[in-house]
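Only one chain comes next, encoded as structure tokens, the form predicted on its own.
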Amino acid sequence: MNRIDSAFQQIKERGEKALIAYLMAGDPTLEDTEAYVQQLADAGADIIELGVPFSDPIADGPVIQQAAERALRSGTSLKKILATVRSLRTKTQIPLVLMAYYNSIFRYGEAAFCLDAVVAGVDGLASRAASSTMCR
């Protein structure tokens, strides 16, 4: 059973609701993101969604747009986010989902992204204009 299914099964067995936290990866730095993920996991979050910053986030509100701008200014990239996920996997098994615009995945290359995401330990993908089953 994968980490997402396992998390939802445990939540259901406890009769609770899921807490899915969102962070813009790289805001303000990827090192901070890693620390925040660990803190959220320790505080009881069930799943963590990591936003992948995009230079033109028109589908997002102003708060997420500003977070994406800060993350990009700090040098965050999809490749670096995957490295952060790899590092996190040595410390936590909390399910991690990436939220990305398809443009970033297309530029990375779908097959390469899927392979690298699976190897890094990404559990799911939420994407604007991309299928969530793209990497299956």
The other form holds:
Amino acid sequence: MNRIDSAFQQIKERGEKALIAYLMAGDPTLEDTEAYVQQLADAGADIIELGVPFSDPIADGPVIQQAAERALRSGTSLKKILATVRSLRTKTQIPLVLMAYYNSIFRYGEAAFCLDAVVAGVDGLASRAASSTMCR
Amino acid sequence: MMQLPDARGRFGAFGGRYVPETLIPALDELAREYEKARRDPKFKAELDSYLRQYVGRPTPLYYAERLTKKLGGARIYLKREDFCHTGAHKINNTIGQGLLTRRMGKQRVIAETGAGQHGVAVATVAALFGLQCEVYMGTEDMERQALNVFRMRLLGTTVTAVHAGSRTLKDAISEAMRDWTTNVRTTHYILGSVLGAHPYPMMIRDFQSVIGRETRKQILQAEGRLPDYLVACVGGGSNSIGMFTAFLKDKKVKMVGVEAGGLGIESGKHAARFATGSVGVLHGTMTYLLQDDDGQIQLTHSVSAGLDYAAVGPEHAFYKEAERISYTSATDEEAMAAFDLLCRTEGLMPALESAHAVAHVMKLAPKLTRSQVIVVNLSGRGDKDVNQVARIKGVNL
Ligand SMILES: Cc1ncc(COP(=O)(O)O)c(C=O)c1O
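Other form of same protein, the form predicted together with its partner chain, not the form predicted on its own:
What follows is the whole complex; the chain from before opens it.
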């Protein structure tokens, strides 16, 4: 069973509701993100969504747009985010879901991204305006 | 020739619909209503009547004799979209979308604007049809186009400043899309160029294609033949595709789209998507963009706010790759020289956007002969740019 399904199953068995936390990856740096993920996992988050910063986030409000701007200023890229996930996987098994705008994935290459994300230990992708068949 | 776009809104590899799920029903509704309207003789009659009596169509095709003599080559005609009510071609589209808004029973319209020309055209139509109107505009553009901001307010529109990102057109579009996502039930988003998700690029092209249909008739009347070249500036690409569409099947008619070369292609400060751009997705459509290796959208620069945008309409991307339309750019400096030339030789003050098209004609015409014909789309008049021109010339008004 994948990490997301097993997380939900355990939550259900405990009769609880899931707590899903969101972080903009790389805000203010990816080292910080790595620390925050562990802290959130330790504090009881069930799933963590990692935002992939995009310059023109039409589906987000000003708070996330500003977080993305800070992340981009520190040089965050999709490639570096996947490296951070790889490093996190030596420390925590909390389910990680990437939230990305399609252009980031399109530029990376859909097939290459799907492969690299799975290998790095990403559990899911919520993409803004992608085709629904990606990474199947 | 095949009908473009296809049922999924694709122009070959380009176009489509890359938007948040919440907007899909609204896009479907719009596509449906537009399809119905297009087949409805009543809608066509209504649109034609407004275009004639309110916009002032048909606009003249003017033989620019002094400009022709001065450049000493091809005969140059100007399609006078600067005659349109509100001063630019933008109103051809906003009248159409305004009528559609009424048909959909929506009470509120929103829009983005760069140069302010589209914003003014939307504010005008909102007043005409009694619709509530909010226009988003980057603060950088509000400064460059202060006159148009005031014009919109006089027309009863709320102009909302956008402080995010580069504070120009792309940020205004993002903000308008956010508003639309929230208020989609009551609100129609009147996009201003052949951009965005399907059906916008198709619908806006159709509304603007009146330019080319008139031009074709007029040049046949004036010259007894088709032109050798059509030249138009390309921001999102609506005035250019509007002029080109009626000639696409005429293989002998060459078409040139002129992008904003800004401070020069080498400087990196420009908006010439076909010069250094690559394929990507922005604001709902797949097309040529100015972006970095990670797909982050780059900042653009142009002296003209209306050309200062990182993406080009998807249909242009298609015709670029099909090699049916060729694309070039004119720098800020070249556009300014064209602005001056047209003022002094013809007594016509072009919009700085349109001046980019004239700048290309200054290079092209002398290489051709008197027996050849160029038609340039004079997409708008330059009154809105007078403050900006004064600033550039170092004149304190
Ligand atoms: C006068 C004028 N021409 C051209 C443009 C560029 O838009 P498009 O390429 O859609 O015609 C604008 C945009 O604001 C404009 O105001």
